[in-house]
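Just the one chain here, the form predicted alone, laid out as structure tokens.
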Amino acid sequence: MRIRVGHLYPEYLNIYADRGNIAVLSARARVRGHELDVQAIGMGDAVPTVDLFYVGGGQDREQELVAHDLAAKSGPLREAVEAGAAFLAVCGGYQLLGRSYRDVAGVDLPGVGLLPLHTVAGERRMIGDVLLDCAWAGETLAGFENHAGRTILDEGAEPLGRVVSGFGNDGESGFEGCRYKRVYGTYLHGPLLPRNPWFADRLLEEALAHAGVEARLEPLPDELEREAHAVSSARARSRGGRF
């Protein structure tokens, strides 16, 4: 089965080896037999039809750079989320999924409205490792996160997970990311997928079936995966909880 990935500014959106997500679809995609069909959506483009989008981080220059192209294409990236298509938006690309992101300038910066919540970066970064509890999954994520942003989540929004460890979102609430539908918005770089693979395999099997294909994925031999997560766990485990 060809998956068609929808990749939003890969050209400015790209730190902290997030590109590194797009290749672990690929490899999970063609063990089993299907192939990921990128396609780079930058400034001006239109969107396309695809089962999955994905936005990587960036700092605030290249947040601005691409805010207002990306809220322009709100109306075909709400109406895809809608049709079922999945969606990864980590760091400053989730910023950009909420309603505003305001900078360390105190420039606001509009965002596409998928999910709803708003930003304001704060004067301290937030760096470290980070534990999340993801209840409504039955697992838990593992990653690093590094932003000033605090992200507040509307009341009744569903967060990505509960912090065991960390910032998350705000420092605060002891939530980190936010969920809608298929969509997934989140702070945790390094890049994520490589050290938590039941949630880069969700994400494939939720742009199959947008493809037309309902079906579980068998699962892999994650050892080195499994390792990863472990050792990252770990690291954000003796940082002592935070909530």
Second form
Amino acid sequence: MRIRVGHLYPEYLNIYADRGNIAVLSARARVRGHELDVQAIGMGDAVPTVDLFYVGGGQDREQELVAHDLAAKSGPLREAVEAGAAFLAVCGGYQLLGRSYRDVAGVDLPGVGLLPLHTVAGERRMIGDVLLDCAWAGETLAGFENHAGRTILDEGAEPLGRVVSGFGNDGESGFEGCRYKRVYGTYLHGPLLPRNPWFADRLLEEALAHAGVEARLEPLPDELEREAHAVSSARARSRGGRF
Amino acid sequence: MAGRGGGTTLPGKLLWKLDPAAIDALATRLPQGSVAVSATNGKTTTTAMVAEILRPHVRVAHNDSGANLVSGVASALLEARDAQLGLFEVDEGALPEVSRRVRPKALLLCNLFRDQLDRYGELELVAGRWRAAVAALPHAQLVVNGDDPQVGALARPGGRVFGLDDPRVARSALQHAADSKYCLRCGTPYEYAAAYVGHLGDYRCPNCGHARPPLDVTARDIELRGLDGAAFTLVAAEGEARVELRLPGLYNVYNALGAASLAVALGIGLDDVRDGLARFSAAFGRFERIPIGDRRVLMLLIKNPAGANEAIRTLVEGAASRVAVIALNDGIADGRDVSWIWDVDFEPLLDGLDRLVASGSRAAELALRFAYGGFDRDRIEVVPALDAALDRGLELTPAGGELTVLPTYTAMLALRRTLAARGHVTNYWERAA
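Having looked at the form predicted alone, could you now put up the form predicted together with its partner chain?
Then the entire complex follows, led off by the chain already shown.
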């Protein structure tokens, strides 16, 4: 099966090794006999029909450069998500999926409005290893966060996970990330997917479902992945950020 | 961090804690004042090159152990009481404070790449601090790399702008990890007539015309000789000189050109600059060939995407070995965030390897980088302990062969300690000053 992936602004939002996430999706699809077809969606481009969208993180400057263009794509992106397309948004990309992002200078950037949240940049950056408990999946996620933005979820919004160690969305609520239908937003980079293969497989399964194939992917040995996850989790437990 | 074993920054740390203003007083006692060198990549090597050029001319107080925060500068000042000139390698994040205290008469600013975002913050932030630091030193002579948009923009009258002038050695395209790709003024992607290292090159904005500033000092007719060295023609207002380097790679041509530009700005003749650069071998751990029995270790420090890409480019062009030990630690000095390994273009190196030993505190993470980069998992060995990884790498290396070792900063220090304990190298603090 061909899985169509739309990578938003890879030239601009790529600061935390986002190509690592794509490489993991691609390799894990391939060993199961599927082919990832990744196309870049850049400034001014129309939104193509894809099974999975990906948007990464950037520095403030790059985020500013793409924010308005992304907001202008809001209509077709929302339609795609309502029709069951999967979406992974990391860090800066996550912030831009909310309603708005106010940067340190107090300038408001428009968001896509796909996720029920808004973000306000704070004075102190939240930097460190993070471990999340994702009870909805019966799994954990280990990663690294580095953000000035405090993301506030709307009442009733579903977080991606509860913070076991680290700051999470705002350093206070105990929530990290947000999920809605098949959309996942998170501050965790590292990149996220190499050491959290279950999440990569879940995204692939949801992308496949959008493409019309309902199937569980058979598990892989993942020895290195488990070891990397264990080290990363231990890091979060011993030195994850807190105020 | 660098202090363990050598204890190189302890006196300076004490002084900084007890009486920070004493650093200012020590610096003012230097009869010829101070100069400072900063960059994301190459600052240790570049500063050591300047020291070698200056050696026959002036006694310097130089923080040559890589301790490049305020405390390291303080230690160098305390140790070299008879010095005439301060020559300080300065961490890019520490530049504002060091400048404020020692008030350098000249600053050599080489490049800004994304590096340890968990420690330094975003590139734009560091660039902003540099702008403020140089604005607070209105009389200092600025020697800047015009090939880096952020650094070139700091140029001002009375200083020097240096850059490469040899499109034959340029890359065909910007690398994945290129940082300052967008026009400083209007945000449009720059067009490059030549891209040399990362985002360093001959750039021009097609929208507003912002472009590389005119160069005062250039490197022409660059010759790269694999792992055996490099040569270039140094061209300045004062004349020309053919420079022979024992260090390989285009990034070392940049380091040498920066060092030469500062030396020329300080009044050193071109022939003396050439001779000093020809004498220079390597700053510790940056590019070292160490014989071990009937084998040899080639150690190159890797610490961020741009630097690692250049190390790999040099290795590949120099027909590197078939076995490599790559070591990733995640201490504060390495960067706790290890995501940068995914931005390094390791693939050209992997193509030539039979076996790879992944080591360091994040060995498994590193192994995943190679596995997902297409390197066969069966040919990767995960050996987190650095000593054991080195031994395993040597075991896999055929007699008479060379083992490539690419460590991050604290892994490099630890490996050098091991090699020193075994009598293969001397510790840097045991070297003659």
